[in-house]
Amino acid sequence: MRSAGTHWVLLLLPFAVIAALWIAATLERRGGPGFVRRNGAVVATYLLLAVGLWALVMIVLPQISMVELSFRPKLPAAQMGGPRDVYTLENYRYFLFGSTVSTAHWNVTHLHAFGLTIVASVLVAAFDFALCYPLAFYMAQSAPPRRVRLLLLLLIAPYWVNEILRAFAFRIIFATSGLLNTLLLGAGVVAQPVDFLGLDVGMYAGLSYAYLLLMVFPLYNAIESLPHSQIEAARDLGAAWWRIHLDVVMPYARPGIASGCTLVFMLTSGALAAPLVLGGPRSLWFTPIVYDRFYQAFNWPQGAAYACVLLLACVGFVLTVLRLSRLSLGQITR
């Protein structure tokens, strides 16, 4: 049975987290001074209460309560906080093995649905880096300012459609009576229509397609505070093109590429309308898979493991880019 000592620490959790923030403003003194001595003490004390209530209510206390409810066996509603509600790892055990009872064997499908996801969300993330670098640092160093302005409307501009409208659309696309299909057709590459659903053609150009923002702008907010007269510098002794970038440009925006790559990787691996809309009868996307738990198995506490699970993920993933980056997490927070 679930003790008070769970809901004591529900309760003291808030104070402690506004007390831990307090303390960090008040000691941080990186780059002049302190947090509170540059804000004052009332806009500080409201800051650090406007921040540390948001965070808690909306982050801190629903996260804790999906890993306590993770540990939960489902039970009639009559029944929790009875007897039998007591801690379990059957959840975990049956993301393992699919079964809460048996470790015979492995559970293939979920655990091939898992690392499809963290690979493919990955790949997603250093695609999206790929595409958006060249345009990044085409904006940020090289074009007047009249032409930065066009390409952010053009950017922005095709966000304003609902995320799942976009979806379809991409799905219209990418249809075997769809527009691609009918050019490759028409132009005679292909006998006969391509099923780029089946293949998840589909679904990887809408995942890649629906966070480009995010690695878009802050590869431009890093690139575009470094000096123009660095990259001068290096051409004039002679570096190549590729060099500069590799050793000028790229180490400078080592937080702006930490971020957006961790903001794609985090949001495909968590993303629910292009799996559903734009998957193959065969595909497997993991968030699907939470999302049935909840609400299609009705087990609440397996759906919290598996979100857990994957919350995990991000968060291994996390720490591998700030470690791979020798980059703080405020570095790329900033």
Contents of the next structure:
Amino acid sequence: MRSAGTHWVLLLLPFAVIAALWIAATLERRGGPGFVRRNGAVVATYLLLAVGLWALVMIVLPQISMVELSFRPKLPAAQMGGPRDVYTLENYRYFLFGSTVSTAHWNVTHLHAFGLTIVASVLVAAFDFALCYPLAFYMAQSAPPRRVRLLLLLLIAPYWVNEILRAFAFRIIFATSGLLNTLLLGAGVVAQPVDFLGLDVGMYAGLSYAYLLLMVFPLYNAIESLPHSQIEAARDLGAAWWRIHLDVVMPYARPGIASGCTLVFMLTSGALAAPLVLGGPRSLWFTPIVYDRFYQAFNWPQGAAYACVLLLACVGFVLTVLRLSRLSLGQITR
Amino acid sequence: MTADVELDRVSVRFGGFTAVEGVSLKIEQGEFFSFLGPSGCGKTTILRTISGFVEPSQGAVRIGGRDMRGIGPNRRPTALIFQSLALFPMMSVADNVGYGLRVRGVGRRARRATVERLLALVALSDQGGKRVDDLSGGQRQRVAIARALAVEPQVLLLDEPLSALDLKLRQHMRTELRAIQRRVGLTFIYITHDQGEALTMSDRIAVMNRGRIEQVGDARSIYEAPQTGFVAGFVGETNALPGRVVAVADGEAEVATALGRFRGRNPRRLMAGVAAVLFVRPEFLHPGGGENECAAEAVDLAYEGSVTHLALRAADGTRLTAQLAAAARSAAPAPGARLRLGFAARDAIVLPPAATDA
Ligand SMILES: Nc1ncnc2c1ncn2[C@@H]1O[C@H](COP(=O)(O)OP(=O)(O)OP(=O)(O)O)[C@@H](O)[C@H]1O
Ligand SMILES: [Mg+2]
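Follow the form predicted alone with the form predicted in complex with its partner chain, if you could.
All chains and molecules follow, beginning with the one already shown.
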């Protein structure tokens, strides 16, 4: 077992942080109208406790322990906390080289799946952007309000069905004897049914569709606040329609674009349902591999290491997008 | 190519609603032409029709003799300055001004020269690198003008561009706009519902009401010789005394009103027996006698430096206002005093009543 000290730290940490927040709030109250004065002492305490606990217990602590776990070796329960329970890089070594000790060969399968997942997620985010931008622009700037409400309803309604069922619906569409093939065969476009699932068309369609709303809404919000007169002004100055989008609408909607793209990227790269249900026999998405580390190999430390690698990639992507769009984190979460 | 703007029986309908009806006008090249009218009378709609954002339901817009039907706003020789200015917040001042040139494919160097020249024209030479949001209201105004001028339009359309500014700045910008117009010699079509603005700046003014043009003329004729009851009532302060024409002679008409019989000019040649309104401006209504006389009670005095406004009530409750010049202040009555008021027949005008809603 781990030393008792670790447990104490873990148990006391939340209370230490809450105490720190409380002290901060008290100091703020002394220094004029602040958080506590605006909300009242009871509400302020509740907010601090609730948000603090939420952030700590649900987000910070599990992540910290996951990171910590990823640096531990896999040991039988009896040996945990024993002399062999030391910090090690072997889980990361396994991810890179397919072995906990040797560095002779690259772990091609896993690295390939990881690279593919990242690249495909970027492409899915880009594809979703291309798909959603015209729609969001239409809803935000040209459509009459009644049609906007109808479109929003049509967009949201399919998401009332749960994710797994939606993935199976895609399976029904793309299966060899599915809807699409029946249509294509019936119309005489193809002579043989196309193996959409084997070609991963089904998986990419499912992945693109899964988080579409998280692209539509940030874009819609960002474009909606653009005064229509700016579009007209650009037109009056002689700009062609595509220039208006490039020069006026997109720069203005930058925070929405960045926020939509990062959300879709992160959720796609971490998606589990679509790859599991729609993935062809040869397709290798990274998340099922992580899942397998935990529940097939029963190697939690290795699973934790794999999850950390994915998390790092996501953080890297978000930072890159922020850098490219010259935005701060606060601006895209608005 | 000349750039006179001609509206030929232009009507604009939105669904069943007629925003502009049968407007015919010719605006000469280099003219400073204003549309003046109450809110919702169709001024913006006319401007948008000229700039191409709205197609007329009937009639034609011609610029330099060329029919503009089917020609989009990006291909008309006009530039519109929006009421909200619509500057691009994500571009610098210089990029805003140069945008029209950029979309025309003008190279960076040529563009920079033009932008510098225009920023100098609007006295913003050292502000090119600033963000639009960092400018003051008047500076933003001038950026919008420079941006519109950059594309070398032949007609500049301005939709109440000064309405967002405070009084001082507005007066300053009026002179400035007028000066810029003289310098560049363009046709300016200007919209306002501020009559002071229209009267001081314009070569000619069109007074609009309910989508129609009531009168076109220079400031003097609009103010001194209104052709309709609406124009007389809308432009400047006036006292309106409704009644009926009882006699006409020598270009004058005698009107029987609730306050008595008065004579006034009769430019529309109204015949005896028709309903009419006699208008007399406060500055022509004097305490004491005159050709026309009536009795009233002083209600209130408002001192305003060069003039004093006198609010009066006649025996039947009709409210009147008179304006006393500073020189005549000693003659000002105390509130509550009963007095006789007089005015000359040539200072009053008899017009048909303003058309009521059909
Ligand atoms: N796109 C439109 N659809 C329907 N009605 C419209 C449209 N544009 C304008 N209108 C109507 O046309 C009338 C004239 O509008 P317009 O904007 O030209 O008025 P305006 O004289 O510019 O008024 P203001 O001084 O308040 O700006 C108004 O009653 C308005 O409601
Ligand atoms: Mg208007």
